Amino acid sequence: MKRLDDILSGAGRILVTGHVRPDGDCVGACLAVRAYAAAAFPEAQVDVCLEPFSPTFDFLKGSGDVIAAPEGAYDLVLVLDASSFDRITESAVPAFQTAGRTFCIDHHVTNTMFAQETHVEAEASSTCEVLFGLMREDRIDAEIARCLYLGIVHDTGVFKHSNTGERTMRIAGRLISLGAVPARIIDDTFYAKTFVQNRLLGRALVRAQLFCDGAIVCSWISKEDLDREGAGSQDIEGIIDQLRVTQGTRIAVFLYELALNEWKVSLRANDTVDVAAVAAEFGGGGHVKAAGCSLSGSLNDCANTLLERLAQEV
């Protein structure tokens, strides 16, 4: 196992990037590495390239310096929290392809090992948990601790999901002692919702339907819904988790439309169903109890295809 210092060492220009539609773990991981690298290797140029993310993450150090598209060649492109090449931030792909070295740090069991070097800990709750183990603790300041704690909180659903283990809780406790403030991070970035986000959540809940005698709950949000509210993909985060806690259900399914007849699918399981295996059949991936994929076609066609396959699991 390489330590983060070993990975970063010797690189003059470093690009840190993550996956499309970055969530809390992706954003927290990227900004944590940027802050860590800037302190440990002050002579290096460290850029973070990500798609737009939730403004609730703007309190993290370096959030205002994230670039939309990198320019020039990089000695190292470090990809965080992305399980496959097609999941990388699109504008960072040219830099990845021309980089002197590429390295991926991830926690998805479905990682395709697309980088020259890869470090995956599939048993970890989040990429931020993995990063804590790769960092020198004496270099983790309060700003880095906040970034890592945010990622862990978001990928564990505030420590409710089954990926939360003893190690996760020990690391979270250590991050608190290093300066992370749970109340602010949890309330302001996980539970707090804008009026638009609540409207979209309400629409999804009203549309929700039960299948397979209540074992599966499914709902959806269209591109038209998002456009009407002036919303983006960051405004529907958390809907799948609200569906998941529907009493008696084993699987939650949420589809949202990225473009006409192009759907992003989120899957969650409440028991032993392996939704990552199902997602992989449709070109996606993730974790045993939290996974996703993309589908093309009408809502009815996509939903029916998914539900027919998931029915075999329940």
Given for the second form:
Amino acid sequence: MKRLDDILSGAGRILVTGHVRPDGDCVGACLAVRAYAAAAFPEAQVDVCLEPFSPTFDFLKGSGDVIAAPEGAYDLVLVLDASSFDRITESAVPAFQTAGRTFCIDHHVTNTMFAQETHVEAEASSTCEVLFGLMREDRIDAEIARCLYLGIVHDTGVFKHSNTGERTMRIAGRLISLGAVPARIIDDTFYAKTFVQNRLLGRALVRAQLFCDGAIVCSWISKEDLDREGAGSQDIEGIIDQLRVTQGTRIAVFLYELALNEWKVSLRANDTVDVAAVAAEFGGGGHVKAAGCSLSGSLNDCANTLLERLAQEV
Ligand code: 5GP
Ligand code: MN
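Can you switch from the form predicted alone and show the form predicted in complex with guanosine-5'-monophosphate (5GP) instead?
Starting with the chain above, the whole complex follows.
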């Protein structure tokens, strides 16, 4: 197994990137690696390229230096938390295709091994948990600890999803010792909701319907809903988690419309149903209990297609 120092060493220009619509794990991972590389390899130039992300992550070191589109050639492109080529930050794709080396660090069971080299730990809660294991602990300062802790908090839903293991908790404990402040990170970046985010959550909950005798709960937010609230796709995070805790349900389904008739689907399983496998059938992927895909068409057509397929699982 290669350690992070081995992966980074020898590269003059390094690009770190993640997946489209970056979440806490993705942003935390990218900024942690940037801070780590900058300290361990001061002669290297390390850029982070990501799509816009939640302003609640702005307190992390290096968030202000994230670039929208990289320029020039890179010796190494490091892709974090992205499971397939079509999930890579779009503006980073040319740099990925022309890079001297490409390396992917991830925790998705559906990783397609799209990079030249890949390190996947499918049983890890998050890419940030994987990174902790690849980093030299004596190089993890308080800034890096905050980034990694934030990523673990977001991908475990604050240590409550089934991906939270003993190792996750031990690493989180170490990160607190190294300087991460749990209350601040958990409240300010995970639970805090804007007024508009709460209104969208309310709308989705009022609309939710049960199918298959209550085994499946499904709701949606349209582009029109988002436009009316002046909201974007980052404002619907957390809705699927609230749908998932509906008592008696085995699968939660949430659709949101990115552009007219272009739907992004979030799937969550409460028991043994493998939603990653179902998502993969629709060109998506993810984890066994948390996965997603994209669908084109009317809301009715997309929802019916999904529900018919999911009905076979319950
Ligand atoms: P979410 O529902 O939070 O957007 O995504 C849940 C999980 O499924 C995440 O780990 C995410 O990476 C994965 N996922 C979501 N959408 C897609 C997709 O379109 N393709 C793939 N391969 N994975 C996805
Ligand atoms: Mn992740």
